[in-house]
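The data below hold one chain only, encoded as structure tokens and taken in the form predicted on its own.
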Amino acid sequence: MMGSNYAYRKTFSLKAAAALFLCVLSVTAFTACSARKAPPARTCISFDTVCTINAYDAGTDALYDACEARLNELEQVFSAHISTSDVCRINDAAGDHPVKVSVEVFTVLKTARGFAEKSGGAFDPTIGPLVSLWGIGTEHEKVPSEDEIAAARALVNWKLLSLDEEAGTAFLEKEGMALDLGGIAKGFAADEIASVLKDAGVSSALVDLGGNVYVIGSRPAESGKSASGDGTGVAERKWRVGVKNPFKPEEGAALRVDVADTSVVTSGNYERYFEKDGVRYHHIINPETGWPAESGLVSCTIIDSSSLKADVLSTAVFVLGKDKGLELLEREGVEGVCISLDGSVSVSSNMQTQIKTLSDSLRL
């Protein structure tokens, strides 16, 4: 998951789901190996992704059919694919009237406007005709032409979505503009699910939504055993949580996280790409240039306890590259890893401490 300006693919096959969840995840959360069977969990398929929830010894079918429907309305107004989504009436009034919204949705589309401002646009809710054009994760990924990429970049302007906090509105200036919140989405969406596990009493959970990683608490303890012997169940230990190698995927973890209570998010040109005339575009579009991002990072990682947050500056900072990244990082108090081209990894100030490299082929 991941982080991204991007569309929801329109088609998503269980096979293909599947193999998303096996192969191509950017963040996987270590659990300890226990001998016991595992307390159940509930996998989904939702914002056309494998989301996975595990609420351990807490959770029942009750609760994950709570979090699944709450999944579901969310989907239902953030869908880019869905005609009566807000997100798709408000594309189809733009440059003609505003479109009064969900609670949700104006949340969101203030937090993207608000970070598209601070990135200096390199985040931009309204890249939607950008995506459209590159298509790319659908049936009519291409390569654009250089008009045709000018053409979509002049209706790419997140100071033409203008909020009406006081009637609830939504309104995209200019006829021919588009919202994609591809890239914040999901993060809102495990924000969501965390709070219903926690308003359930939920006190160690893991959420997994593609590669959008919301833990709960501390990880359950091996075996049934507690670090404190008190037979709880669960110790009082950080989840480690793993970062692909973008320059192997396929080999898994590169990097390891400790984290508690908290949300990590990976965006990484790794995760969805074609190959045309032997060169990869891979689907971050920079919105200044109108192709997919050249920042000399290949992937992005941030920590925060706010996946919302953590969903949209992985992107703005995969698309500012590492130098201007991090100070933006800096500047809100949020913590990340970068990975660049030359397999060095930086982090911001209170990281040092937090990360493991667990492979050659990068290096702190």
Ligand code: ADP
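Residue numbers count along the first chain shown, from 1. Fair warning: this is a prediction, and the values are worked out from it, not measured in the lab. Here the rigid core means the biggest group of C-alpha atoms that line up within 1.5 Å when the two forms are laid on top of each other. Compared with the form predicted in complex with this ligand:
- Shown in the overlay between the two forms, fitted on the rigid core, is a CA shift at residue 344 smaller than 2 Å.
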Second form
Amino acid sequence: MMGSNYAYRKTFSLKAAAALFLCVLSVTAFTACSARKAPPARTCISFDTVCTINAYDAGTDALYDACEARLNELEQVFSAHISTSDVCRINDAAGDHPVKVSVEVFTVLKTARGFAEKSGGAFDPTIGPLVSLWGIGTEHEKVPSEDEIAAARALVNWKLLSLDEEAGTAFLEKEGMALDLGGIAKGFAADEIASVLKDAGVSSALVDLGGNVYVIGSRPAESGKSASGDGTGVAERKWRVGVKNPFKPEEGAALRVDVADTSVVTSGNYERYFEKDGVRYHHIINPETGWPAESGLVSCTIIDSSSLKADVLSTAVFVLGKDKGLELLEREGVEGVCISLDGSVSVSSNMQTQIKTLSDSLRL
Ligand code: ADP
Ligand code: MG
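Please give the other form, namely the form predicted in complex with this ligand, since only the form predicted on its own has been shown so far.
What follows is the entire complex, opening with the chain shown before.
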């Protein structure tokens, strides 16, 4: 299963795989408490990351196959590395002609454009030229020259992504422009997989697409105990999703958010990066400067029933920083938690979710 997906993934980095696998473990560590009938949770590689789907007692091979097939189908249209994808076809036609795209890609592009505007361009789906230039997580990662950055920046502008609703087409108006939906597509995919599971009648499940988490229902009761036999009723049996310690990601979770029926998405500077001369260059780029975002945040976690929204906002808030980022969350009525460089933890005022700090290095 993993092998065949691996073969064509030229840019997939083992370092990233290891880091993301740890991330998956940190989420499941809190949740692996149910009696698991065969088959076990399904783990596969899709969207350049480790994906885990666990429907616990309701899981069947057929259901997991359907989820994996849907993931791979979506990757085929969203990937910036698969030459026949909608994204690559739009990129190839930049400056030349509009391209008819799938309903899924059109939906994501519309949302991406909307949040590009709402975030003042901090989130920009046309970030492709800068992502390629830095090559973070690939074999050609490097610190580019200022000239190279200026040239790539000139090609990043969400306002030049035009969408024609009636024709179902997308068009990048300038030659050399390129979409990169790495900051939003996994959110859409998580919502889709949650739908596949819910449509199959699953009432309790965990979907984790490389840290893009979606939980359905509440946490299953522990093995051998009745529904409320673990001392907590259904309402209290929330999922406990771990947010990795950005300062020591290898040590696991530093925050715990207790949630039900929602998505929890984190963007951090420890997910994909390289270091040169003691400086860390990570994978979330500030479109304004062309450099990895230095907003004072080391991680940002968004909680929302739409994983699509949570994913786009996690990236946007990370770029905007604490103050502007939290303002955006206020305006959107979305919950979020930010961790700053100094270890302070800030939450949005509409935060309803219970959060616990698990590490001395953080201050809530
Ligand atoms: P992850 O992909 O690790 O879950 P994010 O959701 O924050 O993390 O997305 C980061 C990815 O989004 C990058 O790898 C890149 O593909 C893309 N990206 C980087 N900077 C931006 C930006 N300013 N706006 C939109 N997308 C971005
Ligand atoms: Mg994101």
